[in-house]
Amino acid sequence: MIRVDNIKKTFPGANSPAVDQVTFNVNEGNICVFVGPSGCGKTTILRMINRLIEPDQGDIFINGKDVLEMNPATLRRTIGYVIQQIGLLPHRTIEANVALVPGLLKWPRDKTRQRVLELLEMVGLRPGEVGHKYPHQLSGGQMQRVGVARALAADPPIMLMDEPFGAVDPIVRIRLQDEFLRLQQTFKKTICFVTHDINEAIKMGDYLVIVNQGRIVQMGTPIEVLTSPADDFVLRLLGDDRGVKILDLTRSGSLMESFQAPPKTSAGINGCIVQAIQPVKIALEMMMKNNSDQVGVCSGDKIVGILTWNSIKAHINRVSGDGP
């Protein structure tokens, strides 16, 4: 869907490039998260995709088409764009803000209104309550939701999201992340997502691109990056709780010991069970809650194995490099 080859950007007066020989691909329907410290070049990469910033060199293709040969305004109308500052027009109502791009594309009025109402509902806002209001009358979390709805309005195949949830408090941020992941299951957009928060990157990303000083230092799935950090920079970025983070990405079934003769009920394991597809973190929480060092693992209604604390501890040691 998106292919970026060897792009470079140096701003006037700068001693070094903001983006230096960056190459990556984003597959259709995936969320690719760019993560790294402030000023590392993440946003510049994002803004070159929709030509808000022009690269000095390199190529950018969307579905095989060279974006540098496209009309910038036409290109941007096919790409949803969500930023931390939200960017809602203060003199327009919420409905008018969401309808902005369909209006530019000259959609029929009835079609536009139906789309606006549908999207406000999808992002958890009641059109009758907020549609007639202005941005200053909404909370930060509500405005972020409107920003997402506006980016989705013309049903763009690609979305660019630059710290989209960074301006709200942590509790609202988690809710917005969860809501967006739920929507993504339906929409399956191709998304480039920028954050400086490694926890958000791991949660949101199908694929991570770690950036430092304008260069890519590692690419891979969250599990690949967590288990095999490329260097000390990546290791520091992941944090001291790297082993714990991976518990969110490891399914309980992958660490279980299979039963030779599975018990017919959960009574044989003190009623303490998890589903095989649930993350190991859930199993660990259940062990603590039930003061147990093991849980049964189910596939549907069938008990298929057992997961022990020793297995989890050995897994954490392996991925943290602290054990065999």
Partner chain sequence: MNFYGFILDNTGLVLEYTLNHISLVAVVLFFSLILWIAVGLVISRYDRIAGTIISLGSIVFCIPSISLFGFFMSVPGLGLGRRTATLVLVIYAMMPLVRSVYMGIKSVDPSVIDAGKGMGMTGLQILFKIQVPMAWPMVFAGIRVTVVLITGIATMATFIGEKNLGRLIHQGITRGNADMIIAGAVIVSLIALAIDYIMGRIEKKITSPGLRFEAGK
Contents of the next structure:
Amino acid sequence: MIRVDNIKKTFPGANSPAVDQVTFNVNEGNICVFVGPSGCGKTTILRMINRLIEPDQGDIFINGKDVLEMNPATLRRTIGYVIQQIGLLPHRTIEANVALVPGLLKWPRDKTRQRVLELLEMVGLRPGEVGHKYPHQLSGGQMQRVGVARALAADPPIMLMDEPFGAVDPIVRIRLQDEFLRLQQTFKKTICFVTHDINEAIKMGDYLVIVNQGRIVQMGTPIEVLTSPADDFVLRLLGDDRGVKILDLTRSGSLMESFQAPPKTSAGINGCIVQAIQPVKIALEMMMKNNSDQVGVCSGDKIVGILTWNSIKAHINRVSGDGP
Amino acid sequence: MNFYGFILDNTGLVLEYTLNHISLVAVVLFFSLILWIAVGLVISRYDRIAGTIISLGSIVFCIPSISLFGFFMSVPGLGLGRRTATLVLVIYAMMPLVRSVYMGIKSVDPSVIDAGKGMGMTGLQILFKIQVPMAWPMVFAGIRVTVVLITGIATMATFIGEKNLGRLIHQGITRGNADMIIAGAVIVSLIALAIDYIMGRIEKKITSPGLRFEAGK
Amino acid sequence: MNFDMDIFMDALWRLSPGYLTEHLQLVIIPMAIAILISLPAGIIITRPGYRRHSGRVMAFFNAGQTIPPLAVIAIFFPFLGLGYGPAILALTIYALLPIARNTIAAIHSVPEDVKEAAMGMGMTPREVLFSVELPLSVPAIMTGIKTSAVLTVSTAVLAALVGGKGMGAVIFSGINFFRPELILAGTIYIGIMAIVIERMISVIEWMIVPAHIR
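How about the form predicted together with its partner chain, since we already have the form predicted on its own?
Next comes the full complex, and the chain you just saw is listed first.
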């Protein structure tokens, strides 16, 4: 869907390029997260996709069309854009803010209004309550929701999100992330997402692009990156709790010893069970709660296997063993 | 001391001077708004000339108004009268107007502009849908300052032949007529205060409720 | 334009310098009095006890600034007659407004949390004023003094109308006798004086403002 080919950008007056030799693809319906320390060039990469920054060299294609040959304003109207500072127009009501891009695209009034109400509802705001308010009357979390609604207004197939949940407190951030992921399950937008928070990256990303000093140091699915970090930089970025993070991404079902036949009794399990699709982390939690070293693994209401502390330990040793 | 006595005795004259005063201010304002708002908008898009233009405005502002009146009066083709008065006052209006337009536009939060750009607004759309409406309260405040300023400086135009409220003060001083001076000073001050008050009220009204909180901070 | 170079040179080198000291006095005396009055007044009005009145005081100062300079100069004439004194008084009042306004605004603009932190560490209100509020307000206060000084230099020209002399005498003769040479010569001195005074205040500001908030 998005193909970026060997782009480079050096800002005037800078000694070294801000972005160099960057090549990646984002598949349709995926969330591709760019993660790295501040100043690493991830935002620059994002802003080149909708041409807020022009690359010095390289090509960017969206659906096979060369972005650099399109009219920038027309291009941007087909790409949702969410930034940390949100950038709501302070002199317009919330409704008018969400209606911005439909307005630019000259949608009929009724259709726009319909869409605005629908979107506010969708991002968890009450249109009747906030629609006529002005941005400064909203809380940080509400403003972020409006920012997302505004970006979704014209139903763009692609969204660029630069630290979209960065300005709110951790509790609200987690709620916004969860809600956004839920929305994404139905929308299936192609999303480029920038963050400096590795936990957010692992949680939100179908695919991670790890950036340092303007270059891509590693690409892959979260579990690929976690299990085989490319170098010390990635290892440090992932943090000391890499094993626990892996367990968060591993399904209990994948580590269990399955029963050949369903057991007659649930002896030894004592109602200590998890679902096969739940992460191993939940299984660990259950073990600790029940002071047990094993849990039963269910598929629906049928017990299909057993997950033991030893098999989890073996798994962690196996995957974290292959560091760089 | 009986300045309202003076006003009552000379109603025709006072009225004529007052109307002259107001009409001069109105004409100056008309030309100044067209010219200087346009200049302000233009320099807000070309930062390189902005500094030069604004410091030019401040320099003009430091020249005593009487010097400008006197100097332009000596320029052939201008001479005594309304043409020179208008020209000088329009020049004086440059600093507050250009500055307020420029500062107003520049004070717009860059992240709002970035968001607008990122959503596909063109340069002109950003100017007229984001920057101008957000700058408008500041610009209007600049217009208010300008009108008050022009009303005051217009009194000095009496020295180049304008028959306005400044003339009451000027002639009052030369003739030693205290009532005349006070009549002139009081009327012109009241006009300035009234304009300031009324425009202040309008300023509050036209500011978008979404921007009002900033002024209240 | 009929511009006589000889007259101009004469006005520039012989006539105008004689009025320079007078004009300088018309600026410095009113400025000094205005600063002495409006700084303490600005500080007092921003103290917690009086703070609720400060909105009205500001409105009063703002309104004061809308009154045309010619009106301010002229209004004292009937009471005090011609001369130097009335001119000084009028210019003082005119210089006072921007200084007081900026002082009040500057002290108000010191962030509440900084003051609270200072108080939280046990500073007395007096210490908060002298080691937090004033140092942080100095740049804005100095801006007010600068604005006022530049304004006073050019407004002092009007003193000539009420017998206060100064460079205005040269400029107004130019007007009365249609002599642009005199107007230009006088204006050049006014301009230079405005620039020099502004620079001098900037130097003073540079000396008293702590380097890190400059």
